[in-house]
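To begin, one chain is listed below as structure tokens, in the form predicted on its own.
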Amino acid sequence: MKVETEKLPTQRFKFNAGLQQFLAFGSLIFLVIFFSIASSNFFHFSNIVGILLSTAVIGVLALGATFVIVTGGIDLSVGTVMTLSAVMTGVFITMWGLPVWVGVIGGLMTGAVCGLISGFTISKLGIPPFIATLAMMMIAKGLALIISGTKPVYFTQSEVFMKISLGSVLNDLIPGFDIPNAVVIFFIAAIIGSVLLSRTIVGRYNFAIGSNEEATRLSGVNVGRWKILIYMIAGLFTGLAGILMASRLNSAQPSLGMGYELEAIAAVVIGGTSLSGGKGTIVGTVIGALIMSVLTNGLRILSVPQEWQTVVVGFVILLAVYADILRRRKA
């Protein structure tokens, strides 16, 4: 009788948590359906290629950001360690004249001693992740300016490079089907987050940690070596983010990235994970990422000013939320 009693609370949030995940997938249907109807222009091949290509980059940005906020954590400097992961790749590839793979490793290790920082502050330093992330977004910021002399950096000697994004292989293998290696590459990841956050012990921890921080530590989990990794690894995500825009862009802007953290943090919230931590998932990530990026699309083919567009997604941000409040009442 004990047992079936602690098995409750455990299947109660398994069925919040589908149900939170088919309503975002119910949502992201019905957008689909009304944005087809009111314009004949939303459900063509290339406009939803164009969509899946607009998503790569915030969507690769929030699988990191849900590792985090599962934690009960957040991150606001992912999007402007984006751009230095992103000035870094430049520096090595296009500076230093290292080949492409060197600087694509250079553009993920970027990102993850950026995580490695922010992590170490709040874990060992006390410092509240709300204010670590901020500093690290100011840093990055800074250092993503000082090191390209605050000019863009360019990847025009390198053909390989814009491929990463905007190549197909799968166009390769089955002609026609010209999906870009972007898209494929975030759902690459997400299958990978999905493994790290579903069948790991680094998945286990990371929900421990969210669900209640002390009795991890009382029961033996080092608790800020996980929450490091946990940066790390969400680090890693930000400097692949950084690696696809800079491919997509062909070059690496020093000014770009303020304001991606709120578009990550809103689709990971619009999937379905907690912000109180404890709950999450990747898929309803990558829901509420493709939420986001078809609500934008069909506004815009709408001919919806873009002011009223940021309007529109802060409604769709504030609904979420309060989704998540009834949630956790309810659980």
Given for the second form:
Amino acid sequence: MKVETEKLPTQRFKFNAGLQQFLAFGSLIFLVIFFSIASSNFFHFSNIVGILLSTAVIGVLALGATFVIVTGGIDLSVGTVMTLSAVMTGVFITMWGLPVWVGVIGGLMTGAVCGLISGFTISKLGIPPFIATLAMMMIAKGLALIISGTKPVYFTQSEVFMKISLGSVLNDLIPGFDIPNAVVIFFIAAIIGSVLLSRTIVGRYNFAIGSNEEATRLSGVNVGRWKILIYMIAGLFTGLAGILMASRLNSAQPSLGMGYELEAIAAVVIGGTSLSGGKGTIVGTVIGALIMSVLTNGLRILSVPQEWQTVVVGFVILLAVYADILRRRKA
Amino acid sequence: MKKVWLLSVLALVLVISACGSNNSKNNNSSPAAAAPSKKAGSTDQKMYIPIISKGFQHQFWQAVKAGAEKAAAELNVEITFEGPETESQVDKQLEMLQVALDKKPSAIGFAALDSQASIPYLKKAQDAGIPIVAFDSGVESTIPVTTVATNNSVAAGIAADKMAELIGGEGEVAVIAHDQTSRTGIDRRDGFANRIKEKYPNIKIVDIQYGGGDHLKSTDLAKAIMQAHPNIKGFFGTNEGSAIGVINAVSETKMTGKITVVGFDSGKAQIDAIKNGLMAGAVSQNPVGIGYETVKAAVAAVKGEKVDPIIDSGFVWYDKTNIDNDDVKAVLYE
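Okay, that is the form predicted on its own; can I get the form predicted together with the partner chain now?
Let's see the whole complex now, leading with the same chain.
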């Protein structure tokens, strides 16, 4: 963070989009170096892997949130939809006895259907995203509790299901390279997300809608339909996050997930995506999510009291949004 | 196109409402229609005792509810059981208390989320002659006729004794607590820490962190502590989510057998972990007993019988050796 506070005054005059990205990446590197020097216990293979693993769930959620935020919208339901997807996966696999892969697809579909409904209520019924997804947040939370009977759904120590997050395909390929699948899945999802956002027509319309929805509509784009698709894509990422979480805990905890949406939004914002829409990158979001977990992990290792950790993360969010405002002023 | 959309939304609403009715048993049916008269003592009218808990989603509260229902059936009284969605919704709980008072019940069972905030409502109950039975955590007031609770501090002390025994009386240990503001969080953390300080000078508590009872966050917390203190020998998790988090961390880092885990509360995952050796043991409150004693005390108070000001609902240390005993099974909940 010190990098940001020191650099801002001198560089504010040549601020541009690339610079913010660099600023985020630079902060991440700075944090890693800082914590490595501050504690000899930080820069270890196992701890770095631990940080990556703890980034995976929030990170995948944030990938989906990036799509929605680029449209100029917001999705408050991702935390509870994630939980609902996890619960549904549990229902498919343990209650209905379906194969694991069917359960996984079911979990992804649960996320997509919730995204579809949010997208529909936003673009066809004209309900503001904040309200529509707030409602979805409550609906998903309630459904998760009803379907699970307020009890955790256990995957009865299913080795196969646990391996989704905690197994290591990489280790099987290259012995000694013990990186959990959840981390690999996170990076693959990020690559897919990045391609979708920067190289496909969905992405192009996404930025167009976020920059100027009316102009996009006037140029003959069916904005409503594309928005629904975008919320569905976000829903798929949410479903994936739910599966990763359930797999890591080998259970779906119906009371979990509240508050995760705010962490995901924070990661997106720190990564330089503008909350007013039209600007943003997946790489930024990945960096944003990593900054959050490096920060919390590092502060924990230094035994900084937890209350202060929360304060520090709050300051980082403020700095990130301030950098966005500076960029906007220069643009 | 529009019609198709509308139809699919309608279909969804139907599915949702169908799901809802299947599970209506879980909902707390409103007793408004059956709201009994205030004449609690009269025998032809069933006593009505609303129980206002701190929550209903966790297995713990479901077990309290089961105990309360058991007592209600035995004593032939009518109860309702409700609580806010999260344990931070103090205002919602007070609203529930107000609604319960308006129904003029025979007595009320109440587990305060905030002991100060509820006092004005309790005064109202006192003025209306409705006895209050506090449960789970006390209220800083003399209005409740009794408080039914676990002595969390003593129970956590037992966990400290067991930890000391298991790690041979020396080494580094850490605590993953569920929060730093609630009575149970504070009592369990301090109960453990104080016992270690008093009795085991060679054991050092290197860190105390708070995971909010969130399984995933507690896992990451425990891993970070293990990273910072490579020689750590044991962890104490102060509630179900915290303990599960520690267990996950230990199995993810493949430290099973090298790190001793003791916990608090019960639940399927903890029971499994104890059976397969991931966890040494845990202290469980007796939630069924809390619910049972609460209703029993309330009925006694309505009838004008003498009730002890504090009813200790007890706790149990359970591990591999006694987990299948009947008296232990009775307090565990899955």
